[in-house]
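What follows is one chain in structure tokens, specifically the form predicted alone.
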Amino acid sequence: MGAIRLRAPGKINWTLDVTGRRPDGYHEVEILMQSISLWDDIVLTECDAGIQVCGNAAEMPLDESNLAAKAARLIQDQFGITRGIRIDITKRIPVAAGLAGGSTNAAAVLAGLNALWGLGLSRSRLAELGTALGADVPFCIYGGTAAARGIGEKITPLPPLEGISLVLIKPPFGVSTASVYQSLKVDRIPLHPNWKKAYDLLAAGNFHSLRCHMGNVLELVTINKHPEIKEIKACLDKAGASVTMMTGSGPAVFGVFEAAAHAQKAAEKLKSVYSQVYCVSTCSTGVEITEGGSL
């Protein structure tokens, strides 16, 4: 029986804008997305039949409702594969945080089974398949830095923004992405972020000018439900962040720091207040096979 090991990075959004709502209920978005150095480890091992999910996080479902299991089922059904697969997930990315933890696991399963079963699918084809699983899955296939449009499936890779230091805080509750989007009044969005300007400033290292151009239109919706997010942003500001923002539908919040040493110092201080604090940096890749094959 074959096996393969993958690294599945989480993501943040530098900007998140919603430009409309489609008749099918999905929202049209423009997002500047970024992979970060906080990842889950995935091991895929062939078995005789079925799909098994094992993991180390109490909040993570271990049945076929898990997005990773849905990805495996999708591959089996699309290509008529009867072999089974065991999916072992060592989770480091917080669950229901806006960091694409479930989506990156699904992307890893798509990429891993493509290699394990010799399907020969391109990244673009894997991303196309991933669209059926979730809006963030296509980006997680590509990773790095990218603009996402449509419902998130139209990915434009950009020169990666590597090595930017971040402090990430996940409060002790999760958020339903569907609930946040349902509560968003698209026609009442007060300010739309400029992802192109934000990208240029980030690439130039001009972090202090980012406040005028970064933005997440879901932030006010989630803050109305969970005002603790505003407190976290204030704590990161006080700790020296150049700019702070909630990622995705939340509730995780990140602060951008000019130097890794400053970020590490801030993270150590904030750990006395919050239990889930991560000092991470931006990275240039999405899901990666670390043992047993290649993408």
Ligand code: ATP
Given for the second form:
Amino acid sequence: MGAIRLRAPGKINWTLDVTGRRPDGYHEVEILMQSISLWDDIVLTECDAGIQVCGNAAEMPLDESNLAAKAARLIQDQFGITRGIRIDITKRIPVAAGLAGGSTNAAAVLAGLNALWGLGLSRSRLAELGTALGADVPFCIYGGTAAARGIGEKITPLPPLEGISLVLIKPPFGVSTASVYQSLKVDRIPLHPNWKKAYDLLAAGNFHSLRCHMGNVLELVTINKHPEIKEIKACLDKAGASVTMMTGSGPAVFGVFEAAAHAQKAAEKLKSVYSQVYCVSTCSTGVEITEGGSL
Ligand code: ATP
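Got the form predicted alone; could you also share the form predicted in complex with the named molecule?
Zooming out: every chain and molecule, the one shown earlier first.
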């Protein structure tokens, strides 16, 4: 029986714009996505039959509703595989935070089972399969930095923005992505961010001008429901962040810092106020096999 170990990084959005609503209710988006150095460890161990999920986070379901289990079921069904799999998830990415925790776990299972069961699927085929599980799954297969269009599933990989220091704060509550999108009035978005300008400024290390072009149109919606997010942004600002923003539908918020040492110092200080503070940096890869095979 084989086993494989993977690293599944979370993601933030440098920009998140909603450009329309489709007749099927999904929103058309333009997002500049970024992998970060905060990851879950996933171990896949082959067994005789079925799908079993084990994990260390109380908020994460361990039944068939877990996105990792759904990914395994998809592979079994698509390729007529009768062998079973045990999925062990060591969670570090906060759950329901806007950091794509479930999506990156699903992406890791797709990539891991592709290797474990010798399916020979390309990254683009894995990303295509992942779309059925969630709009963020394709990005998590590629990772690094990418522009996402459509409902977030059409990915254009960009030269990765690597090694940018961030301080991430997760307030002590979760947010439902669906309810945030439901509350958004698409025709009343006051300011649309510009992902291309934000990308160019980040690539040039010009963090001061970022404020004008970075932006997340869901931020105001979530702040309306949870004003604490505004306070967290103010704290990050005060701690010296060049710019602060909520990621995805929230509620996690990040601040961009020019120097790693400065970010570290700010994170230490903020830990006396908030219990979930992470000092991370941007990275160039998505899900990766760390033991037992290769992508
Ligand atoms: P999304 O934007 O897709 O809603 P998110 O990044 O904000 O996701 P997740 O950590 O993926 O948040 O959690 C969203 C919901 O998915 C949670 O309510 C959680 O119970 C459920 N979930 C299912 N599988 C997983 C998983 N493997 N890891 C984390 N959450 C999961």
